[in-house]
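Just one chain is shown here, as structure tokens, and it is the form predicted alone.
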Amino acid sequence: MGGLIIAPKARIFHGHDWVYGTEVRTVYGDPQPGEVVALKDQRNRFLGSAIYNPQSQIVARRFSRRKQVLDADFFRRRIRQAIEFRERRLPGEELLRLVWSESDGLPGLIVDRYRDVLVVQTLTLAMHLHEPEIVAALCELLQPTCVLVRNDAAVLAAEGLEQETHVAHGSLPPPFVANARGLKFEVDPGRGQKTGLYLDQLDNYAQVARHAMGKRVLDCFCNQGGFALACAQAGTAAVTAVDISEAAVESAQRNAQLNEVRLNAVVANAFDLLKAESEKVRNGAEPKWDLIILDPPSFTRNRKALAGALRGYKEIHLRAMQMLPVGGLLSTFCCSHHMSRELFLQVIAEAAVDAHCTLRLVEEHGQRADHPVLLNLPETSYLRGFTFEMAPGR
């Protein structure tokens, strides 16, 4: 086994599992891309086993603190452990993330379950090379009718991999209906965002909907309509769902029919809509909505994009606050680990200052339990959400 000598003060000495190229002092043994390497300090002390890819900025990702190989037994054991964790935390769910990368000791491997269909992403070179063992373990442990490998994420370029999608087991069914916490969704694993649905938000739909009874709700960046559907089911006065994607709005409308609820689904740029409607209220019009939900796609794919993202987040929050009456509610979410909880709150607070309003925290939201957070890997904590009330004082 080849290996890497890690430079002093690298983050791995503080518990992190990633090694960047700038943190490598020496490469020995001629390891090949995608292979397992030993990590050692300058005194030749063993730090763990990692998957290696010199083309990536993250050249090594530790997956064990022991000497370990990637074989059929390893994948069977780690995937079984991931499944058992979900069975304890979220038993009986039809929609579930079964494996989530580093959080399950399988860097770059994602497995989502949509009833008896599994959607797999291998986003690191090592996981890509071991796809046969991964698929075999999934079939043995879960007996799925279909395993779809959907490697269409932009992050593949960092690993030197091409985007591709193929059926690795069984046959891909036509779109079907699955249940999640009382909501029905039309699922098409070969299309849609991520692997088909935003599974990390499923619990938050119900949490926000608890505040929606009798209210007029605006769901911005609605995608398949999860928040809008949950709010409509909870007994709102009216629900408007907005997304720039015509396909997403059509999906939200079909999901509304499945759940036998009514919503007004609109194809529009949420930025433009928020700006236009906030101007009306500022010019004396009565507010149209009592609860506004902001769940935009990530504005911060990397740290270089953070400054622009901050402007975008501040803009939509400022506009939403200007549109709400005293007592109105704002539920807002951010899905990038580059945006810390503190920074996200700072942006919201700055928008509140410019909107001349006072916010009262009602509830804090996070990612679902099938997206577990590792204490030593802050990147695994990425989904932040808050519900605020517009307090008196305007």
Contents of the next structure:
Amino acid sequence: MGGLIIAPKARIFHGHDWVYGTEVRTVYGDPQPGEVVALKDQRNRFLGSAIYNPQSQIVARRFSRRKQVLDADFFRRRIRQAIEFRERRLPGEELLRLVWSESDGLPGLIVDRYRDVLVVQTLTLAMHLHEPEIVAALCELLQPTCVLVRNDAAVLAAEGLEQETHVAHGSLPPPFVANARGLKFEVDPGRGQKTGLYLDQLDNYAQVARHAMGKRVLDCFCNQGGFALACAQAGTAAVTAVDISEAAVESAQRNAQLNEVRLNAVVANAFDLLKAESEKVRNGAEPKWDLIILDPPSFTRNRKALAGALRGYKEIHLRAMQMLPVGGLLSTFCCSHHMSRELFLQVIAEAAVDAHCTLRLVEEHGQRADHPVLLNLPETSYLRGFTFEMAPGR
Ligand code: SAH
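Please give the corresponding structure for the form predicted in complex with ligand SAH, as opposed to the form predicted alone shown earlier.
Time for the whole complex; same chain goes first.
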């Protein structure tokens, strides 16, 4: 087995599992891209086994502190452990992320369950090369009707991989209905954004909906309507759901029919809508909504885009606050690791200063338990959310 000698002070000595190219002192034994390498410190002490890809900025990702090969037994064991974790934390769910990359000791492997269909992403070269063992382990452990390998994420380029999608087992069924805690969703794993639904948000729908009774709700960036549907089911006065994608709005409408609730689902740019509606209120019109939900896409794929992203986040928060009456609620989410909890709160606080209002924290939200956070890998914590009430004294 080839290996890497890691430079002193590298993040791995502080508990992290990633090795950046700049942290490698020496490469020995001619390891090939996608192979397992041994990681060692300058005194030749063994630090663990990692998957290697010199083409990536992250040249090695440690997946074990022992000597470990990537064989069928390894994949069966790690995938079984991932499934067991979910059985303990989220028993009996039809919609679930079963394997989440580093958090399950399988860097770059994502497996989502949509009832009997599994959608797999192999986002690192090593996982890509071991697709057959991964699919075999999944079939053995779960007996799915279909395993779809859906590698269409932009991050593949960072590992030198092409985007492609194929059915690795069984055949792809037509769209079907799946349940998530009393809400029905039409799922079509072959299409839709990411691998379909935003599974990390499923718990937050119910949390926000608990505050929605009797309210007039505006769900901005609604995608397939998760928040809007949960609110409508909880008994709202009226729900408007907005997304820029026509396909997303159509699917939100179909989901409303499935759940027998009424949604006013509209295709619009949420930035434009928030701007226009907030100006009406500033010009004296009565507020139209009592609960506004903001769940925009991540504007910050990397650190460089952060300044622009902060402006975007501040703008939508400012507008939403201007539109809400005292006692109104704002539920807001940010799904970027680059935006820390503190920074996100700072942006919201700055918007509140400009909107001349005081926010009272009602509830804090996070990513669902099927996206577990590793303490040593801050990158695994990426979804933050808060529900605020507009305090009196505006
Ligand atoms: N709340 C959703 C997830 C939102 S993902 C859920 O829980 O399922 C972000 C969504 O924002 C995507 O559906 C995308 O189509 C939409 N979007 C991106 N830019 C937008 C814009 N300017 N206006 C409205 N929607 C936008």
